[in-house]
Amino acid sequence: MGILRRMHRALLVVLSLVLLSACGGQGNEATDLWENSVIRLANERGKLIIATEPTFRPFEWKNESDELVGFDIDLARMIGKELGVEVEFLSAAFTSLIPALVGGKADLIMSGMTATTERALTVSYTDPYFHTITCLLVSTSRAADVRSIADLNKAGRVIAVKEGTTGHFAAKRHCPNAKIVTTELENDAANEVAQGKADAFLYDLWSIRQHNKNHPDTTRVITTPVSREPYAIACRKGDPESIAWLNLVLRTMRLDGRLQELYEKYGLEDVR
């Protein structure tokens, strides 16, 4: 009995400091993610870099003086001030964004960006800051018949999008039988459809809507949903830190007003 006690406490000595190793390991690994955030160094450095694409309104573009405007350039600028730093904004291609976010040259993406589950594989995404929905610009001309996205699964229809969004993806999804064209530019899918090209465009409401005005006499629109979209700011991964913290910014200016402020500021509706 004698040796099996010895050896109970034996153990119960290892296990100790097993346990103590792993708790110390745990708050090693939690300064680690801290020190390396992006939130904490750009704090540090007094700026915080945002990719974005300045082509959508009302989320970003740029005015007639050149500066960039929009929602999403106001709610960033809120955040740094939040953080107290100044914002630095990066523009590029929407198909580029991701990529200058996962190789350093921005800290987030704001630029109307919906959170997918496919894109949720290279990068991490806060909680959402706006919902809306894809729908339809359709041709007068080439497209009187059509009244759902059904209608345009069919060898013979040309549905436009703008490359690399979930328009893109959606239309990809629901109509495999129809031509789809890409563009770079949101404009040249609309004009695609204004021009009697293409049968429909696939993009988000807010968007539709302002085409259909531009071409009010050879586009219609159908607001039935398509997809969903939940748009939020998307972070590098491996970087719970900042995404919590974000989240907080987000759900504090939900609760005192300041995101309804924004949404009315630029005419938008939050569909959740």
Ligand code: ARG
The other form holds:
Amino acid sequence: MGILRRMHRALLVVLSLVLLSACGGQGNEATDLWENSVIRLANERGKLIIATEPTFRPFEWKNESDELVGFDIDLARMIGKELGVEVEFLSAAFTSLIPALVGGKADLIMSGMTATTERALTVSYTDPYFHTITCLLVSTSRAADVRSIADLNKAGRVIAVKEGTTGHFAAKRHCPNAKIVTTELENDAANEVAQGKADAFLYDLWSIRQHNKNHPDTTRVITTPVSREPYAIACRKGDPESIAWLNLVLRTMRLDGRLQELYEKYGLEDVR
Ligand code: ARG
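Mind sharing the form predicted together with the ligand? What's above is the form predicted alone.
Full assembly next; the chain just shown is listed first.
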């Protein structure tokens, strides 16, 4: 075979390989989903960015040395380890977390965030990694007669909530006749109750317990569930590959006891 003919053949082989790979990358939706998934991209760049609001003990807060600590922080680092990447945290106000995720500033949200059907129209959630409730921190002076959320649904009653949280939504739903005071910081909502300016603070159980410990004389807790709160990791829409991978990691951690160990480390009880 002459040299020209051999070169011609080689060229044909190269051309058909190029064409084949181009076709493979086009219109193959399954491959595209994986190619564009947050999990694969984080793996490629060696870093996973988690948005959180660190004012929610024991899930995420800043300790005396200004370090980010808590259940979600540990869980995020364990997920980073499974992926072989470093985890970076982006701190933002709770109401800015979903915009930060949707706007691409973070890969995931881990912030004691309840997976609600309404939020799930904007972002996607993994399976829950923890289950809890919302309940009431009640003022001992103003609300001595209050036994349940129904007792608060009256003109003259004041309910403090943290803006944009599930406690806020539940207060509007259950107590349309009460005055609802929204605060940006959960400490401010707790202080309203401790100082007798509000009858109650409606929020997640583990936080409410913490605030009751901080104000044992002026507050009490009513632990009757007002709403059920499954905490889950939020991901941008259109990324089923990341959700599937994260669900597998969570299930594995549940089965091998790592999740249980984390609950115990933070004194948490998963109520399902
Ligand atoms: N679980 C509640 C919600 O999703 C409150 C979460 C507050 N989390 C935080 N890191 N501040 O609305």
